[in-house]
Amino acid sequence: MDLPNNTIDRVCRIFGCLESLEERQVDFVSSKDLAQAIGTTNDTIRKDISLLGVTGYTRKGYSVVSLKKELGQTLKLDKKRKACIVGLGRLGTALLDYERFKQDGFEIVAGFDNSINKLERIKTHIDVFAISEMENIIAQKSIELGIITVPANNAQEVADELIKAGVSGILNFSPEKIVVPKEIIYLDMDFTSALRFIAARFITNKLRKSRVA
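Any chance of seeing just this one chain in the form predicted on its own?
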């Protein structure tokens, strides 16, 4: 199934909304409510869901449980996946024990850093190792996903090591853009760029309102 990246992104966010609704014991949800929750249109929601071959819209809307199950099975969002974190500074250490990962099906099973002193000081229930052990540990623990939280000048080297070790996807929290082979799924999480976007959007919204006024 070859889906556009935008569709996959929206479906993943729909899945997250459905998880939240299920936790609140909501039985049905409309395409309008889903559209408002993720910032798109009713038609786009229905189109995205239909592209996955999912049906079942009723007068009450979609069954929350059924739709979540179908989306999860179709894109394997319900599969448990193992991940590791490389770079155990403040951000990396915080992510090690982020409980929501496990609740959402992502199990952090290892952390890596090049500072032995840091590894000895970290208090966590997750196994932590020197970066030199990364290839062996990733193979032993069948880790699929790597999360990079190292300084910018080390990001590419770490990415190369993760790929060599056999991960299928990388989430990069470093501000440095990395280069990966086309078969590796890769996403940047640049906090500064995200904040710049919010600040710029805030300004453009103010300008638009002032012109309307």
Second form
2 protein chains.
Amino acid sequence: MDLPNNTIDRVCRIFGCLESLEERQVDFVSSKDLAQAIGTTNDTIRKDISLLGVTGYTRKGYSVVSLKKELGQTLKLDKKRKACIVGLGRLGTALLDYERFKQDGFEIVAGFDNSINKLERIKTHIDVFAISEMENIIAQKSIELGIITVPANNAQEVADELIKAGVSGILNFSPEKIVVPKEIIYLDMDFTSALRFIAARFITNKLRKSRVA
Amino acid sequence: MDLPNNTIDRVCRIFGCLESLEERQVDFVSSKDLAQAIGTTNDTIRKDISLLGVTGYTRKGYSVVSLKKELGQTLKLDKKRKACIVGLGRLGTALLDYERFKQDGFEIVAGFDNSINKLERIKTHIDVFAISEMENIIAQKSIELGIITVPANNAQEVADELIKAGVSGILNFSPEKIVVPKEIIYLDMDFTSALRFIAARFITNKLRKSRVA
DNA sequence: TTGTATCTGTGAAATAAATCACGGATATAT
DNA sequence: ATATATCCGTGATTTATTTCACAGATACAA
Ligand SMILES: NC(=O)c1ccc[n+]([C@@H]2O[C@H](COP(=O)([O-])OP(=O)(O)OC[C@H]3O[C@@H](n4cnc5c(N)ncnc54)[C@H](O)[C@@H]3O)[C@@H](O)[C@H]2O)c1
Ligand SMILES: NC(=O)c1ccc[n+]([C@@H]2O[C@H](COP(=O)([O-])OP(=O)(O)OC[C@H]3O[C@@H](n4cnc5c(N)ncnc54)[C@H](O)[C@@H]3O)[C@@H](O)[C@H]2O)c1
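Now show me the form predicted together with the DNA, since the one above was the form predicted on its own.
The complete assembly is shown below, putting the previous chain first.
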């Protein structure tokens, strides 16, 4: 399949909205509501959804349950995926215990750190390991996603190890940019860039649009 | 000024690269290097930079120092801005003490929580306040940016209060989408959406492109 | 039952963005 | 000194994405 990049981004956000609508037992949602929630127009939402081949109901909108199901199936967002966190400092341990990930289909099944000290002190119900065990554990547990929360200086080396160990996707929380082979799906969660994006828009007063993390 | 949205996003990321290049005392950087770092092509980088009116040097690239200075001035990324964090739980306290923000020009000058208990127990050098004081403190300290780290259920109410108190930009870490008036610059840092974006790209094998947070 | 206000679905048109392609410069090597 | 490999700058071109516009549908109100 070949979807616009922006569509993929929006669909992932839409999926999150659907999740919360489903919880609140809302039956139908209009393109307009979704548009407002994720910051775009109803035209765009309808186009996105129609690209995915899902149809709604006149005068009612989309069935929350079945839209979620369809989007989930098409983009395999319904598939459970395993992830690990590398770097168990302040941010890494917060993420380790963030239960929401599991509910959203991403199960954190391992944490890694290179400090034995840290490893001994951490209290969490997730298994934590020395960095030297990474390759084994990732293979053994079939971990697909690596989340990087080590200091900036170590981000590239950790990325290289994760890739060597076999992950397919990387989410990087360090402020340092990482270079990966093109078959690896990689995304930065750079908080400073996000704040800068907001600040820059104070100047260039354009309409809000979704921004791919 | 009226820059493409994507350009703004990329420039913010480029700015981060320049920061680290500057630290490492690198004098020049090519469009190709920057492209690789942020995941795009050299054409696009050159176009972006030329839209900002900055020029480089044949056969050498761009002067790291002066490119950073120019981008900083044009998009006011060099201006120091004050921010506050609302919700001092696991994530909020980690962000509160994240020194890098200050170095990047975003100074966290206040934290807010509605639990007196939490407020008393927190140890940090940043001033923390009860939520009831928010309006006063934000005005008094001229805080422009609000960072939301409260549970999803409370995100909208906190956003409303932040806006009422006068912030111009909001960065939301809760998974719940928030609706804001269009003059407020707003961005989600939705970790689950980011993981989904990666997962979705396992399926739709497109080239990596930058994704606006 | 009849109107009317919504909503979707979708080609067409308009915008926006990315690529291409190549001229002009100039470090660097020989 | 000359050749060569880079690297920028930028119109032109192509591609991608959004927006428009309007034809169905149909819930809902009167
Ligand atoms: N703390 C925040 O709020 C925050 C916010 C945004 C970004 N970040 C970024 O996230 C990353 C982590 O931040 P933090 O505050 O948690 O830092 P931290 O120093 O508290 O934690 C880093 C952890 O990584 C471990 N580590 C270092 N090198 C390693 C390696 N090679 N292999 C495995 N583990 C290694 C350390 O032992 C430590 O436990 C940093 O890059 C930081 O810039 C943090
Ligand atoms: N912990 C993580 O790693 C993580 C990761 C991604 C997203 N998030 C999101 O970030 C948010 C915070 O997560 P957390 O784990 O830190 O939660 P937490 O429960 O540890 O902290 C939430 C804090 O917000 C305060 N609070 C609640 N309602 C408030 C209100 N109306 N006004 C002011 N303060 C209020 C609480 O007292 C508490 O201190 C949540 O929305 C969560 O989904 C967290």
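As the structure is a computational prediction, the values presented were derived from the model and not from experiment. Residue numbers count along the first chain shown, from 1. Superpose the two forms; the largest set of C-alphas matching within 1.5 Å is the rigid core.
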Subject >> Rigid core superposed: Tyr57 CA moves 2 Å or more between these two forms >> reply: yes
